[in-house]
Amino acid sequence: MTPAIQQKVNGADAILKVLIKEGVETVFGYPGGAVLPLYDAIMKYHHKVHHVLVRHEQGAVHAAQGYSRATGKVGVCIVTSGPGATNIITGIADAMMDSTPLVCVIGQVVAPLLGTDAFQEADVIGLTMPITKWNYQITSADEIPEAMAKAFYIARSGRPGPVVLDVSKTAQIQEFDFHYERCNKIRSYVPVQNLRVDKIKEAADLINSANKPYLLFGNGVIISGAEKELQQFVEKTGIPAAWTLLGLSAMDTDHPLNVGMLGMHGNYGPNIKTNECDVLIAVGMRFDDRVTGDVKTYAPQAKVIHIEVDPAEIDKIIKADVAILGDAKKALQKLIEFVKPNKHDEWVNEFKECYKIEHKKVIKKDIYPTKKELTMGEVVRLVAEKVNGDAIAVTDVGQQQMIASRYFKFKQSRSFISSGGLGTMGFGVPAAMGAKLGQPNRQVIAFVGDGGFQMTLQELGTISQYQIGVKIVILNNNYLGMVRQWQQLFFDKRYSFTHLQNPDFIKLAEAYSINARKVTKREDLAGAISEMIDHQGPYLLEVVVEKEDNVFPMVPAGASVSKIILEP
């Protein structure tokens, strides 16, 4: 390794130099007292590191998530101490649940005041320990290079996740001899296990002898860049494949072996066929409760093969007959060598028959409604048709999230960004900002509900200031729709505190100099969508939809996936 050149800099300058060396081009943040030296340094390096000033720290961390998910890079946010730090806790927890690599740089009070309850001091290390891959408090400037090198390595390696650096103001202003070496190894930290060929062969034997094999793929396929290998595997074996919410877009929606979505509001066939397959192959997914329903009745007849990078996920929820620990891309590459070419046409046709049933009872009513009121499904369908499936869809959490995941079409990976494990309302708008800044040449469309939108609507200011060309579609039913649906189905329509008195969203957008339009009639919808997509720059489209439009199919919480409901 070439000896690093040393130079005298302060800690704040050092942080910026590290960001540049790590290839960071965009950061999201909000200044404050404890991080002012770092913000002063940003002024010197703004031509290399683009800083986006958000309107709330939560917007910074969600934007960093969106940026990371759209690009595959580590997202970076910078905030101040105390309330600045606590305001990003939700996003850090969200990133941990969804395996999103982040480095969060948080200012902290000067070192002599640590632990004294100083103004705007919070125990950042204690607060974030359960929701980070690693966190570290920096009190001296000379710690910065090594700590940041570790932070980026840990965030992006193995199963990715968020890392927090709590940087005292003392460390930001101290001078030291700076030199930097990227980290590629940490003692006792093994991010990816070596593949065991005997396990690969054992899995291949099960697959080769299966009559009704079934593959489930999740976010791990996208994280590892295994999309090509996934397609090669299913095409060689003829195995039908279904996706988790965060696995969406890893395979072309219209691929003949892509049979749809798993889970509570997933497709009919992918859910019920789980309990009919004889070999279940899970790739880069963790058997979340929204996928399994009642674990006691989940695929009891099947031999389970689990390909997973994180040892903690093996046997945590569903016991694996064959566990393949390792990177999904490498595991699939090796597995392809040992599986035999095959076709399972009759088995695949069973999924197609299920789809026909679902189309008649659910899908047709959703996307081609005959009733007067507009539906969420038809809005999503028309937007998808307008962009020909070639866009990044970002969602908030709730009914619009499920509808968008069901009816938007995708042709390339990293095209669906949503809050999965934590289910964070308010995620959609700031995440869409980050995605658009990460992929400026792609169309980015945010589907949000009227409830979730109001949790982070202040980021319209960020969108306006930087002219971030996101398209925001508010599906407005004047309710917290998903909660209301549960109240309708399971609480005898006692709509306890789910009705919303909303502001004039169009005037709000106009106040931020963002073009906007409201649609209440079907005959105006297609034209409004075309206007939105064709507009250069940000645009907000509010569509008033049916108030009691529910999302089906539905697996009731805690029920078997075989008990999926197609109609109310």
The other form holds:
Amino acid sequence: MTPAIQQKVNGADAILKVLIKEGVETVFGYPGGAVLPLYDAIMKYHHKVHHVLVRHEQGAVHAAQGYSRATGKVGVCIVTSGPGATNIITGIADAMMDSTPLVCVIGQVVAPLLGTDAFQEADVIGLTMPITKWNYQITSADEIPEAMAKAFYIARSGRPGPVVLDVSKTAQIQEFDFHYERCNKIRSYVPVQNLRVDKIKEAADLINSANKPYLLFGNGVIISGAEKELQQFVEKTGIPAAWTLLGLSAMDTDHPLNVGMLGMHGNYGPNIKTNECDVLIAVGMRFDDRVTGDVKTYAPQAKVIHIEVDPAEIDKIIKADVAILGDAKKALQKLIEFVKPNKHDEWVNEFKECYKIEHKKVIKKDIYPTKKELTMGEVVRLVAEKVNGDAIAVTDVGQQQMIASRYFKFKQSRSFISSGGLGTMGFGVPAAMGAKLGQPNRQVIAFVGDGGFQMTLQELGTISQYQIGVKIVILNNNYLGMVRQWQQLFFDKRYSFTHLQNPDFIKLAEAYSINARKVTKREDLAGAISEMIDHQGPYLLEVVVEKEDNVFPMVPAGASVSKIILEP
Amino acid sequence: MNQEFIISAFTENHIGLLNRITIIFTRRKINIESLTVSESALAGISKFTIVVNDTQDKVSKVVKQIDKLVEVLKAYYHTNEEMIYQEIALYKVPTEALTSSNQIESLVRQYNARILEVTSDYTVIEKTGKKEETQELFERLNQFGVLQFNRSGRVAITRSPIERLSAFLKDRDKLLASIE
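Okay, that was the form predicted on its own. Show me the form predicted in complex with the partner chain next.
Let us now look at the entire complex, which starts with that chain.
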């Protein structure tokens, strides 16, 4: 245990001291009245805790998410009371859905004014209760060390999530005897269950006698750092494995047993084979409705093994025949001991056959188009090739997100950062900013649409001020493409408010002194991408793509995964 | 099929926890029929008793969500048959009605109720029992004009022998110590 230190400081200084003790190097924030004392301390400790000034609080929270997802560390954002707090609500809800550890330090009015409708007062505890793993209001400085220690512990342990600390200005200015001990236990909180060997054996028996076993993996593999164990497990058992959107990059894209992506716009084989396998092993994933389609017709033939850290996810959507509660890494380690070496070449081949069909009907047209207009798919694949599969891809939400998830390639974990559960447009640019600051030596590419980009484009100011070397690729189809696709397919092409009249994105980048280039022709694309990759510092590349392209395959909403369609 | 379930939770006695628990029901549009919160046998630990009418599937999922809350020690649910439970009701009637005949007095005897306070104006009667019983007495007394009526939420204990809270906390300590 860390030895306790003791000294008289004010609450604001104490918060910074805790951040240093917790190993926080970068925070994202925006000052305001209720965090003035805190910002005074931030200035004092800036040599130890680097503060990044964003242009809107939403940018701060998404940047903290991007930072956390790229590094595995707890993301920290600091904002003021009232509107500062409400502006980060979207990011907090997003982090809750995607299990991203965050500590959000939010200013609050002075304690005597609580509940009086004071200037810039909002009920932050009430507002964030349903979208945080934990939240706590601090009204007195001496509460700071314990509350912050708990905040970091809760955010990062078990199934991670966002924590909000609502810190009254009163607590920030009060002086007290500061001493800090990190938290490693809360009696009412069991972050991880101990593995039950009987369950592991039961699962191993099912796996050992299966003819068509199939493994699905999600964010839990990345969170627990189980990438190596996952690979060992599938290699020992010969089981084909598919990733969820948030499981992307937990395995090498080109690994022979990686059969692709699940979900509404996932790959053909991974979807239809769900309903043909005899044992389904789900690791660190939660059967999101975008993965399952109609649950009544989801894998009814299969025995389901669910490896999951959060007991509330067991049987929530899909009933588990064997539930293994615990950490994915440890569960896989143990399971590897009990499973027999095996091969399922014929079964794995069936996925490859499906891929051939999908390649012919969808992929070829997407990444090697013969038509005049550029496609999102060819842009994403070309970028992936130029970075040799060694970059972090951050996406916004919509068609470019699905295309990026389908055609980008990964060699390293924590290389795909996207808003999965909440589907937050505007996530891309600020999250990429945070990812780049967390992994300054890695190439970070943000794929965004013309719609989502305009939701948080003010962060170009942050990118420019700190010269954050992100590469922003705007895939511009002058539409809210995914919504338009649904309107085309399910609303008889009634394009209700999905067409956008866009600004000159290049001039916009230039206004922020960010190098930019616009590509409209195929012959210019490769050169422009190389220029972007080779450029030191931030770069914005706008690619004008086919206006009315659709993302396929597609499992229509509410349909069975077997009913995936390859073309309209 | 909907049926009545009793959800019990032991929690830390922290500000906001009631809200944290009730929004789990609100989000899923489940009505809380009755709710009782008070200190358990151990200081600092609260006991929630929540009655809902829903399917077992929904109730079991809600209980898991309650159990997931950081400040909840343990949550579980039972059917009515698995628990012994009571509610308490207070009735205020005009004292004149009590004195003008022996009917109220005989109702008090019949229903195993008792008189808490008598003044020249009013008399307060108390009865513990199941909701149907306290309701029945209300209807009988209301012939004489019930001035005020208040019924509590449910208090309940299980029929099956379950772990004592202090033993549970000891086990929890062991569990937490075993987690790396």
